[in-house]
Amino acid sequence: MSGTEEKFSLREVLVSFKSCLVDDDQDVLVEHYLKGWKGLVRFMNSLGTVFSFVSKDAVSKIQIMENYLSGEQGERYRTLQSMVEYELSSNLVDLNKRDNHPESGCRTILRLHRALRWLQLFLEKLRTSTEDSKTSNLCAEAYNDSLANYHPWIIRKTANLAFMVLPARNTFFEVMNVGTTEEVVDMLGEAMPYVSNVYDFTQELYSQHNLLDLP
């Protein structure tokens, strides 16, 4: 890999969830989704291993969706709905415990669901807080609201410790390589909308079929 293509770019995620939601937002396709997740593990590792607990994890995900969309029955994980109906219908989702499917696609795209709940309220907060505002406050404080509930203690503790080092706001706002604050702000604030539009509905998808708590 060149370093061009290691290189975060915000607007690279912009436009990835942008291209996510199909049919009047009733869909999301897989593999736009799987490119706005790429980004945000660049993300997370131009900031150094700090946020590694979750972008190893990420990446591993990313690779067993990738495998399903160029396998045999690649068609099939074109977009969530299909990915969902399809699974269901040929009982390849562990429902109750681990057992004969423990990578089926909706578990893997649920892990990923979980941490974007994180990275979506993370980024939301660093948009609106000021140049003073603590980023490890504000990480912690999305982390506490949304992964931690799926993680262990010794996970979260070793979080909330990593947490204490990141760099200060002005370090993001140059990793993200927009430019100025303000551009960072206004490009935040284009794609932020994008990036929940994609969390809700893949949200709604997964309750309606009882799927949002997949051992």
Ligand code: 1Q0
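With the form predicted alone already on screen, would you show the form predicted in complex with the ligand?
Left out here are the partners and the other molecules; the chain alone remains.
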């Protein structure tokens, strides 16, 4: 990685997910949510081109949301709650099949939200892993228990192949730029509640509005 490129640090991602939550954890700031994802994408890119099919999709979803944020109705997209209210009340969401609004904010965030569940499971597995644990297994288990349920066979197959080239646990912890293994484990323990709170809030919001199965 060149010196001019910003280095990934788990700490940075942690701060984004922490600062996402506002109003006593009753809302999520979209800008900070996206910042968290951007940090994760940077990290994934540093693992090599094998994950570029994942990062391309994540980047395009982040871009869709950034366009809304900087658009005329940007203020409506400031938080997840205001986005859901705005898009639903203005009939901007395709509820049953992709039609006039194939890239609504609601369906786009839902895709990232499902991926956040994978991240939550993966981080927890990494945190409690031992020296001889294989990151590829941890990642595959987390994926198969979450995101895989929404992906067709071909994507599941490709993802599971890509996991096989994940670096070993030690190398993985090193590129996180946090410090010793112990420090990484501590940091993960600290990060988990923030990621979980963001996940739980979004899950509840989407469930209240029947948005969990958006096409």
